[in-house]
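To begin, one chain is listed below as structure tokens, in the form predicted together with its partner chain.
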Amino acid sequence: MKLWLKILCAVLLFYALLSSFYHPLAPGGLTVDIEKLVPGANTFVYSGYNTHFKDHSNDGLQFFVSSGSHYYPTEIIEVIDNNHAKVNVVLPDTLPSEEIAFYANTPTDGTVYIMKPMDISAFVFHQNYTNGSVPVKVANDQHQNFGYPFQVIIFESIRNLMWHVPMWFTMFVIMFISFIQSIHVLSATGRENMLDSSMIYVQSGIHDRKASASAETGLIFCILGLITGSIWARFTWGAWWTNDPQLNGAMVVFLMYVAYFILRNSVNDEEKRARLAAIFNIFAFVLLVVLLMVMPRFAEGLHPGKSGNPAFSSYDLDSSLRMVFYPAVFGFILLGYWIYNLRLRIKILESNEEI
């Protein structure tokens, strides 16, 4: 591996992993301490996350309660701190829609909102009834500072994107190397016209070592991906394991490559081992593609960007994340390739030792 690639790897990883912790989360609405809305006055505390209520308490801090596309202005009673403000809203007894949301707006944070299930049984609903609502004039509807997108339930753990997801990209790339090397093994043994049979042996031996070294490195990244994914799932989806096509697919990939190493260990003859392992590896990689690329498109699951697109849609992965995510992916791929290189060289040294 070239030195500049190693330096690139180090720089990319340093940048990405440091930024994964360095940048703040974009502001967002956390919760309101109210369960039931009634006609007339409603007083509640609005809790934000990374917001700047106090800083803007005199210029442009606004709160609204919306019903469908109609907005009802609120009166700010007290700004407690940057993330908390006590407000009062007066609602009419007829609302246009059952979809209730709570908005906050400051010049720095832009507009943030909270959707929360509410007891709204005290209201009458009528589509065209717009009494009391105002057209909204907000100071700024986009936040000004660099920050990762705020998403309810995920919160700060969105930073895991830079740690967990590159594991799978790296595994895929390293397994692809293994797949290519396995094809080389078979094409080396398949050359019938090669007169010197020892030449075939040497050729397939080199490719076999490459294939097994890369499969081993890929398996390490697969294990890391499974463990980190399981932890992330526990604290966002609520269970260590959920019935999600990508999760199940990842587990099957893990089992397949464990089976690959069991197969390798059960054959003693070196040439035969190379051939059989290569055959199984090709089979396994094709299934890996089907499992992780094809099947998740066709089944509903919890991972983002489902139904037609297993990657991230523009909504899920905004530009602030991309700027850190792609360097992280490339950094980890280079790191994986480096580790594979080391593993391969040790393998070659060990086999020289035996002879």
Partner chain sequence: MKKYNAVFACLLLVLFTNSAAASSSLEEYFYASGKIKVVITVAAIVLIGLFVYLQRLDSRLKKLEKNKIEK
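With the form predicted together with its partner chain done, generate the form predicted on its own in the same format.
No partner chains or extra molecules come along with it, only the chain itself.
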């Protein structure tokens, strides 16, 4: 691996590491301490996350309660701190929609909102009734500065996006190298009538070592992906492991490649071992694609991109965050390729052959 690629790998990973821990979460709405809304006065405490209520208590701080697309202004009773404010809203007897949301708006944070299940049985709902609502919407659409997207439940654990997902990207790339080298093994052994058998043996052996070295490296990143995923699941889904099709598929992939190395160690004849391992490796990679990329798309699951959940959209990966995510992916792929080259060199030195 060329020196400039090693330097680029180190720079990208350092950038990803620094960005993962340095940048804060974008502002968001956490909760309101009210379970039921009634006609007339409703007082509650609005709780935000990384918001700036206190900083803007005299400069553009606004709160609204919405019913559908109609907004009802509130009276700010007390700004407790940057993340908490006590407000009061007066609602009419009739609302235009049963969709209730609580908005906060500051010049720094833009608009944050909370949608929470609420007892609204005391109201009458009429689609065209707008009495008491303000004719304009809140001023800002979103936080303008860089920050990790705010998502309820995930919160700070979204930083793991820079580690967990690139592990799997790297595993795919390195396992693809192993897949291609296994095809070369079978291609070389299939030309026995055209080339000298000793030359075929050397070519097959080189490709076999490349397939083995890349599979070993890919398995390392598979294990790291499982570990980081399990930790993330514990903090977001409440369990170290759930019955998710992508999680189960990842474990099957791990076991398949463990079986690949068991197969390699159970055959003493090098030429036979190379052929059998190549056949197994090709089928393992095809199943890897099916289990991790195809089947989860057609099954209910918790992972983004499954069962209609968005994946890499503005909901969970905004444009500013992509400036960190994609360099992290590329940096980890370079790291995987670097480790693969080191492992291959060891195998070549052990066999006294040249690439």
